[in-house]
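Below, in structure tokens: the form predicted on its own, a single chain.
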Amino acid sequence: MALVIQTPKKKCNCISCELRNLAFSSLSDEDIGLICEVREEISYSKGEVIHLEGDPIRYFKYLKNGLVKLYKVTENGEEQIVTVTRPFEFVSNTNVFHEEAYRYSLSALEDSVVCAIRIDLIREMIIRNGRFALNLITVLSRTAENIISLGLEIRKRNLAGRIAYVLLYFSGEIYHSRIFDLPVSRKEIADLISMSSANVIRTFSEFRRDGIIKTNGRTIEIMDMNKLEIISRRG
């Protein structure tokens, strides 16, 4: 499987950059400066692949802005979406420190910027800074827990409850608005919630008919938040 190579667009040379707000708060100014100097900010267009399953792991990555999906392609070519990741979360996959290749693919749902730091530099800092190692483990554990929780929350609901939950997730967790452009297609929603595209389309139509949502292309407006929350809870 071919390695996806991107050209760095710009570098960060600041000491007080957003890395401080991730797991890097325990690093010295000197180490933060080193990371910021060598990290690469790589821009991806909507739909562009960031890395593929099987690509070698050479960088530790986090999402600076945009939105990405983590997924696996089945033997018959179907995508299984694992999770959707928002800015300032790590997107290196959970196997980044114990395997040589990615287990999942990653692509941009929106125009996105991913920051990449050489994995050997991160390993070196883990070895000589125990507090940094603990902070990094904590953040990675939280990321894994979020992935598991999203899957469990979706799968314990029926069809209408699953779609209601996903709409509330995008509204509350991603966009913080009742009106937003849905970053995934109906097919991708079906992949995420393990239902057929036909059922997803039918449920969206029912939500529109009942005045719960309005749609205009990919733009979603939640008209009745209370009813959508009830459907999600009871689903």
Given for the second form:
Protein chains: 2
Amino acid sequence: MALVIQTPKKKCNCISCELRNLAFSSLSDEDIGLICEVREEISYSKGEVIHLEGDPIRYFKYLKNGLVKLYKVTENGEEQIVTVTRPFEFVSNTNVFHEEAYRYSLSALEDSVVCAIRIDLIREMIIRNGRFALNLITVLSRTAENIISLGLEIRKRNLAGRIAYVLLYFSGEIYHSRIFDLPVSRKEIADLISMSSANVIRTFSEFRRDGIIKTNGRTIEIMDMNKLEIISRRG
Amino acid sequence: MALVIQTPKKKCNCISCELRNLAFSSLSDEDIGLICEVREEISYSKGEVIHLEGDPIRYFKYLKNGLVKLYKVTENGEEQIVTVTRPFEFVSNTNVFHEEAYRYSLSALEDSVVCAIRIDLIREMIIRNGRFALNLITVLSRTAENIISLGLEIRKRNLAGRIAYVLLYFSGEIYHSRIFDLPVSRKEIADLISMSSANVIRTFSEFRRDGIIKTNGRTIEIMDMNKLEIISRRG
DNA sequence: GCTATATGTTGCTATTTGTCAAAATTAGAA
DNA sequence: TTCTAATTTTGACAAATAGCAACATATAGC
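So that was the form predicted on its own. Now I'd like the form predicted together with the DNA, please.
Now the full complex is given, and it begins with the chain already shown.
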């Protein structure tokens, strides 16, 4: 008798997970094994909400693959987008360690996989493993700095400069390609750069007229990278 | 000129330092003693630069008392202010753990005292003392989140809303008083909210005309807190 | 394939914000 | 103090941006 019945758990693959090279590189195989046991890997399809602002924080989440947006809904029901980000960003973790509830909502812009580990366990490991803690501080502060920097870059530019910056951001940081499918609507770009969607669209049209970009729906092709960079710089 | 005062070393008082209640609460008396030995307490008078963006990061700095501004100089020589902050914020430490050089400059808006501890030592302590690490993560993420939040709040408002928000910020967060001396010039407010200084001044004048504030040079008295909050909310 | 709905586009106008310049005031240096 | 330079203030005008509305196009659900 006394059979230990393990619910059919798919074979843990954390040990070979490419993410170990980030914060988790300093964990022993033993600890990684522990994380494997308890971590939950959750798939979200495009458009799905991963969590809402106000939800209690129980998990430390990081993006394994896909693309997400971090955002906030203002009192008058408008969305303000904090950032759009790829793996392996530690998403919405700016406040994971000092608040009870999420300050920002998170949703999937593309089909995405999030790895979630109970925050208590992460806390334990920080306490137990100083090297892990130091690694974690490093990546968390990089994540936070990216968000801060994006905000400053947006804030100092005018409409055209903001759009040029965002296009370069998607091209350079997100897609590493001169041609790409925008993962967001014009309205969402407006919500990211804090401008009206009509003016975002207008600026796209101007850039198109001036031969700086080609657009076909959400497909963007940057034709004149140089001019776009100039607009971004002096905008 | 911001001399590092090393000798004669005044009797170490870290053990009773009110800052121990923050990140350092989890350090043993022994470790606190060690920090006492090596920490440098540096006084800056109003207007002095504490460090410049690009300077190599060698110290973990926190503000013991005073008031500082964190800022950046753009390519065209304009200042962009990231935040204005009081103790016991951990200043400019967003990138202390993942970069070689400061990304932002820091200067004193009032006479200030900064405690500086060699970053290597902090790293060592993180590795050695997990509780300290966890505490540090908590306060660092709160600091980062404050900066992110300020940026978002500014970005979503129009001119009048931004100024109302900033006045409420100084009144509520910095001075805890309805009447206070602005620690910054009109130009610096402009650099913080990313608007022109002429328009900042104009808005001050409007608020004055409407009986919302009284101004006398840098002395501000908020006369109608309610109206200011309404402007901040719907701006 | 078809409708219903959301998203994108453009023009027009009102409002907001920036720029420039001159005058008034304030702060700092000698 | 006295002078000088920087900051503050205001006005007039130009430029940028928002708001609205009509229409086109794409998308999703049936």
